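Just the one chain here, the form predicted alone, laid out as structure tokens.
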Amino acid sequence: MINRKMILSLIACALFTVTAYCQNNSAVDSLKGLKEVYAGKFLIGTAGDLKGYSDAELANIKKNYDILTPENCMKPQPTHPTEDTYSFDTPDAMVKWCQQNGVKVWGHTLVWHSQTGRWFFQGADGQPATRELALERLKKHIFTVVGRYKGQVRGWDVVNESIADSGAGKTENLRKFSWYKTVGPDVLTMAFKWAHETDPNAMLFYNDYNIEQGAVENNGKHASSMILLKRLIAEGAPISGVGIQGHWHLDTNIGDVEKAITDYASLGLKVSITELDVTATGSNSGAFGVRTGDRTIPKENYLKQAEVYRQLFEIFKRHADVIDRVTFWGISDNRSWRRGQDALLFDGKLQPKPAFNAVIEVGSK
């Protein structure tokens, strides 16, 4: 028979357990992986080529992410360094690992002004390539790369970063060099059509940074992106969605992010956050050469960072019907192109930061 003292002891223990759980709910939830918490809402992704990754890093990917974007190895320069040479060793190994470990793959990227061999734009005797020659080379590139991974990737960033940074948003404001000089604006539509012809089941996205900026006031790069996307749709480009890269910072205009999502959805497009990071110090735009900030980051910055991530994921969850995936650009602060700005959810030792707990808490509600 249980005596009165034992009953009181059991009640006290139960109260302590409940109180401890309530106080440490984020600690309990943090045992779950990101993909588990957001299952049924949208995919959670990360980026990396996986070459040289440790067992701990690979385990982190398997636990937390549904889908992987190759950070560099599927870009034009690495896969197609010269006209008669292709190099697929690294992306092949990455895709194989993903298949063996139940991780989906997103292809990145086919048409880009950067990390693309100059030979695409060179003709005979050092003269610039003609429009016809450049298009012939691009078509072959797309058919070869997309064809190799047909049925093995969920989709592709077909065109990357075609909109210039400056501009009032009155035109598409395409860059004035690379494909846009040699071929012209219709290169985007043709690239989408060739990618679709090669793999009809793949999702096809336009991807860019800062395209949320100006959404609330309908100006700037966002307004240009809307003009561009409407033109692609009108020309019959088989475009599935738009990728907002999401290279953000502590003072990012959250209102622009949400408005951009609803604007793109109004065009009948899916939306993905494709390269997410939020710097804990310094500026960040998606362009190289930005200020990295003080290497000694105050502790309160990590709390501010967590709050920005919280607000962002509240937006993503609110629009889960149009969000296809949210992909972080790296798995840790040491596996980040913003190294030194501590922009991701895990520190250099793969330990979760306050931002991780904030993202988990939003997904758990």
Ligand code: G3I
The other form holds:
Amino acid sequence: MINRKMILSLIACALFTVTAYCQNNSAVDSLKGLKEVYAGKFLIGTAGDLKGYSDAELANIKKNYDILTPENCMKPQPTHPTEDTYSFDTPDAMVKWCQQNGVKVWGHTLVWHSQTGRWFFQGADGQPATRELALERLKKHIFTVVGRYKGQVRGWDVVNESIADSGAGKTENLRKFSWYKTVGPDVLTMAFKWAHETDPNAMLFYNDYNIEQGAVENNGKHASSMILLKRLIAEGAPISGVGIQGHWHLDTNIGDVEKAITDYASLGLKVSITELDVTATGSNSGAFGVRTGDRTIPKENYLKQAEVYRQLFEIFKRHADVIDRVTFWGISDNRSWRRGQDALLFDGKLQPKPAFNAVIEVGSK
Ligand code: G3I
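Please show me the structure of the same protein in the form predicted in complex with the named molecule, now that we have looked at it in the form predicted alone.
Starting with the chain above, the whole complex follows.
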């Protein structure tokens, strides 16, 4: 009888010790920031211009992130609103804060069809600019902006979102307006060469959304991205990697994400996840997804969101050798282009959500 009692109490004691250890362990881990948990695997980043951020928001960035992407302030429209005007106050202040607080910076972006002054494409007398004029302007823009932050940024999204949506994946399927109409497909290679000439040590990326789509079946936007990247490499573009933006949702095809990473790595390129968010409600359908959220998001959606983040970070960990950086597009559900869709790891009051715990758990394993 005594023996039985002793054995039972020994088991109870052991169970208590294991439970206490586990609780203690996860408590310790949750005190760690994201960047500490993923140190040695890949950089963890976020996006924001920092202007008007509270002390609590800045402290959150310092604790959790290795690297910051300016959400808007380094884009062509804000930095170069007219041909003769540049504006660097916001990005200069952002870079300075990062330098003072041990946070790296990623440049975003140089060649884009959006947030780019129309003046780039206008010639004299209301005529469209010639190819030569547009190229001359682009070259000057790249030399000026990349030159200003030379040695201060880890790299640049040189080209953003040049592939059109809904293609079958048989061609590059470049957009038919903006740079692609005024200059043509070779604008991409020239932009990479000018950026490299200006800052030879910067990593130079092609960045786009939904380019993982079709990876498993080798069609759609993913197949187009592979055709485009092979051409850029063949033309001698000094490209270091591909940014998969990662604007995802609860039913994103996770299989495509892993296959896309291995496909890009097979071209000898690094991969980054550059604008990660996973909507807790609604889709990820580009601009149409903005602020279409619903304030009565059911609790189980947040658990499902945590599960999607868990699976994604398990993939990222498996491919840590080719992944340079995983950057979230914002710090909280309040600082997100998807306001109303609660797509990030911290809620509007900067409190960690189940998704944060899932990402920490994967990194701590
Ligand atoms: O700065 C003006 C301000 O002066 C004006 O009063 C206000 C009125 O609406 O607009 C402000 O500009 C807004 C800007 O963000 C800065 O807040 C624009 O309207 C708004 O359209 C713009 O949205 C940005 C969007 O890019 C533009 O395409 C989002 O914040 C930014 O998160 C988003 O980021 C893009 C990436 O660069 C590329 N990949 C997709 C990603 C999400 O769309």
